[in-house]
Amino acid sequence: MKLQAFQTERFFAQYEFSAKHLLSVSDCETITVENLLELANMTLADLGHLALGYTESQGNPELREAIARTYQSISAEDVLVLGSPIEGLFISFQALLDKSNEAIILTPAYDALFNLPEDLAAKAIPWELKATANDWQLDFERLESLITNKTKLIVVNFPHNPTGFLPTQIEFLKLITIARQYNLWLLCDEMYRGLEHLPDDQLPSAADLYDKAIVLSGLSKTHGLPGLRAGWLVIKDKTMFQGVLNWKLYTSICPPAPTEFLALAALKTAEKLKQKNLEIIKQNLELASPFFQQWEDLFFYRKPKAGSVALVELKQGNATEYAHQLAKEASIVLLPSPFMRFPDRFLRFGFGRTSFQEALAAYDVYLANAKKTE
């Protein structure tokens, strides 16, 4: 299989580790290994005693039990621990798709959610979120019009990256009903689950609602631990589980022992990590509202309902050109929408880090100076 360019990561590679201000990151504020172990009532000595031998291919049984407890109807046997979250997408799509299939992908979407199905299936079809005056909406009539006798898979991501959209429970159940009606697999990326801005808005996991769901989750976003590379798949269907596991044996074979050890520590203190990052997001959203009101002639802002990101519309100009110009002139990084299979007039903002306030202030100065020169 020949893979197309991973545009989002290539874009960030140009600027992420040299720019002063990252306004577009999707992860949340991280902590050190020492801090994590303290929160979990563990020590660096505990980590130091860890043996670096092979681990179980499916994952450490204690870790799988801890993961299973975060769902309603999942057992440890339904959990596959990964070498990294993105490995879960690669091996799932490999097990699911071939050139006789079509896949429908909710867009905008992270590159891997669209590019891999497009490279593997006969056809990958975008199912676009609709931008309304104040929000984003799912178009179920459009979804059903895209389903053919070749359709095998629907791919979604809730809470949604990059828009911050979250369906209602009724809408989510309608999606499950459509997948069941047409006997389709549903791959649901739930990496941002737990970052709902209102606690009552959290959706059930697709894994608890539908036997043909494949759920991806992990500790990179909600828990702010992307450098840990801790992720997992939840798959109830035993035949599909074995097919995906077989692909894993050709990629990472087994999870890294230090990752599993620290992932267990993170799950012990998961609520504290989540609440810390939710507070940061809420504080940053409060800063964002007056900023976008001040610059309403430049941006159309739809406030996110969940997650750590939002997709903001430029009222004029080309988002890709603008993003490169902004990075070069002001050392401020915003991700443009074409890399996420969406029209070239949107920019992704990230609200999950404490550096947001400083970055937004720098952007405000840049815009003010640009206005003076008009």
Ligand SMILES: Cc1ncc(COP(=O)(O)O)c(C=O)c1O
Given for the second form:
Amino acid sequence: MKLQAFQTERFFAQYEFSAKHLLSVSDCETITVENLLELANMTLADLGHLALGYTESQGNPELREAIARTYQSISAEDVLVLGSPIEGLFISFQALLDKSNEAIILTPAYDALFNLPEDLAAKAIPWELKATANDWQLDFERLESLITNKTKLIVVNFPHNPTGFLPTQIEFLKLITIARQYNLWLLCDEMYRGLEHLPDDQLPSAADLYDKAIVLSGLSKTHGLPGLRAGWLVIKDKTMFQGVLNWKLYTSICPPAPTEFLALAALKTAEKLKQKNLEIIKQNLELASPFFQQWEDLFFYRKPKAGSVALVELKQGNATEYAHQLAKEASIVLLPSPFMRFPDRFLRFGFGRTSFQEALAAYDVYLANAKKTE
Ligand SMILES: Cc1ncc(COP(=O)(O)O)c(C=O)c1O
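Okay, that's the form predicted alone, but what's the structure of the form predicted in complex with this ligand?
Starting with the chain above, the whole complex follows.
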């Protein structure tokens, strides 16, 4: 298997640890190990007593129980704890796809969601989100027109990176009905679940609705712990579960013991971590609205419904060139859309960090200066 370049991660690698203002990150504000243990009523001494032997390949049973409790109909047996969330995508696609089948992927998409199916399957077919005046929309007629007798898998991600789109419950059920009707697997990336801006908007997990669902989740985004590398898959189908687990034995064998320990601590205080991050996102969205109103000549802003990011349309120019220029001239990082299989006129904004206010103010100054020299 030949792997194509992971452009989003490479773009971030170029600027992430040197630029002053990260206006595009998808994770949320993080905390220290000490803070996390304190919130979970645990101590650093507890962590110190942890033995560093191999762990169970499927994941620590207590952790799997705690994860299973976050779903309606899932048991610890359906949960596979990973070495990292991204590993879950790699091993799922390996188990599902080969040159005899096709996958349909909702776009724009986080690189791995599209690139891996494209490299593994006979065909990876984009199912484009449609931009409307104020929002994004799923086109089910289009989806059905893309299904062939080779289609094995539909790939979606809700809440959606990079648009902040969230379907309604009715739309989500319709998607599952279509998957069921054509007997397709549904990989649902739920890394941002819990970050719905209105709590009533939260969708049920695909894992609770459909036996042929493969659900990815983890603690990087909603809980703000990306350095923990804690993630899991939920797969009810036993044959598929074993197929995916076999791939995992070649990639990480078993989850890191400290990650499992701290993931269990994080799940004990999950609600607090989530609420903290939702609060930051809401405050930052309050700042974003007047900013985009002020610069409405430049941007078309569709307010996100869920998650930590939004995809903002440039009214003129090329997003990739613009993003590099902005990073070099103003040390402000915005991710351009082509990496996510979308036309080159969108930029991703991220609202999950407390540094957003300062970064947005710096961008505002940059735009005002650019206007003066026009
Ligand atoms: C939609 C989506 N899925 C999976 C991942 C991978 O998560 P992690 O970086 O924690 O492995 C990301 C990270 O940006 C993501 O946005």
